[in-house]
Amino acid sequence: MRIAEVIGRITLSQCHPSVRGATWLIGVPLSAMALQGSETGRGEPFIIYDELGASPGALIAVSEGGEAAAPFNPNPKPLDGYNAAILDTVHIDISPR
């Protein structure tokens, strides 16, 4: 699972019947450096299926690959990214271990 920032939404003129009723987001995966405010550490944007109502600027937890389709078992959906949670805060512990 990765943390991503929502940077936009996608509007589809047609979609697969199994994914109707949700929205599609454009998200940018963030590294620990980006979460701490650095301009570096932002990945390539990708498309995320969203049933939770995240809006642009929100931080979300994204599952990818086979795990993205897991919440819909036994009716799999053709997804590569799924918004599993909208995050209120992110705390990064940088203390040495």
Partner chain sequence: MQLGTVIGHATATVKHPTLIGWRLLVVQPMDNQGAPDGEPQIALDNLGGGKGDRVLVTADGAAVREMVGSNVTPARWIVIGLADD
The other form holds:
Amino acid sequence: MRIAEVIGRITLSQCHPSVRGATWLIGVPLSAMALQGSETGRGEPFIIYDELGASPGALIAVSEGGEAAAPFNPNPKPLDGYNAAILDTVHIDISPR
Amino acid sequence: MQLGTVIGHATATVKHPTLIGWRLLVVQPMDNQGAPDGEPQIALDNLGGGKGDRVLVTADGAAVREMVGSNVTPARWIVIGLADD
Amino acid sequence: MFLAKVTGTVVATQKVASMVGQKLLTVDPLRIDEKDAGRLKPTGRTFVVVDTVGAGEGEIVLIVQGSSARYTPETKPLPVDAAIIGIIDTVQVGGQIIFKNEG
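Beyond the form predicted on its own, can we have the form predicted in complex with its partner chain?
Below: every chain and molecule of the assembly, starting with the one above.
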């Protein structure tokens, strides 16, 4: 699960029935540099399915690929990005031991 | 499986129920030169990995589902070993 | 998932049996430009996707890719790796609406 910062949302006017009523976030995947506050190392924003209620500004853990659909087994939904956790704290320390 | 370095940890109150009880490590995957390879990943850990540790992580879906004990977990990476150095 | 603009349709008379009757569209993936207030920028690339929602040319759509594209009853038997699962109404970045479907 990569760490992403929520920067926005999208809404849909029509959708596949399996994702009706869903909430969708726009998230930016963060590198180690970006996690320490750098403006560099912010990746390409992508769309994430949310059922935890994350708000813009939050850091979240995002499941990608097939794992994003796993929470709905045995009837997986057509999802490749899923908010698995809203992170309260992310502590990064890459100084030498 | 991949080798990574623990560069931090995270906490989460609101999360998928299958993640409850696991430590959330921030693991930077490394290439064969020991340089960062892609973005850091949140990996589940119950071996006690900590800052600076080199850890062995797997993304094998079947292994993760078995260790987590659930077929509906969104987890992908899990720590399966701590390197001896 | 990512956003894309529908740019056309693909007609292929000869195709594998499972694809008969499927609507295929070409799309141009859109980048959400964080450095420019989140504006949607065409990437100039082209993808072929299967449509599950009745999208039309010019519309901005939500696309799922990889094995997850087959996780609908309609796409389950298909040899596809990208599917449209929604038509975008609004895109909001940094508290501003940067796209609104006026159609």
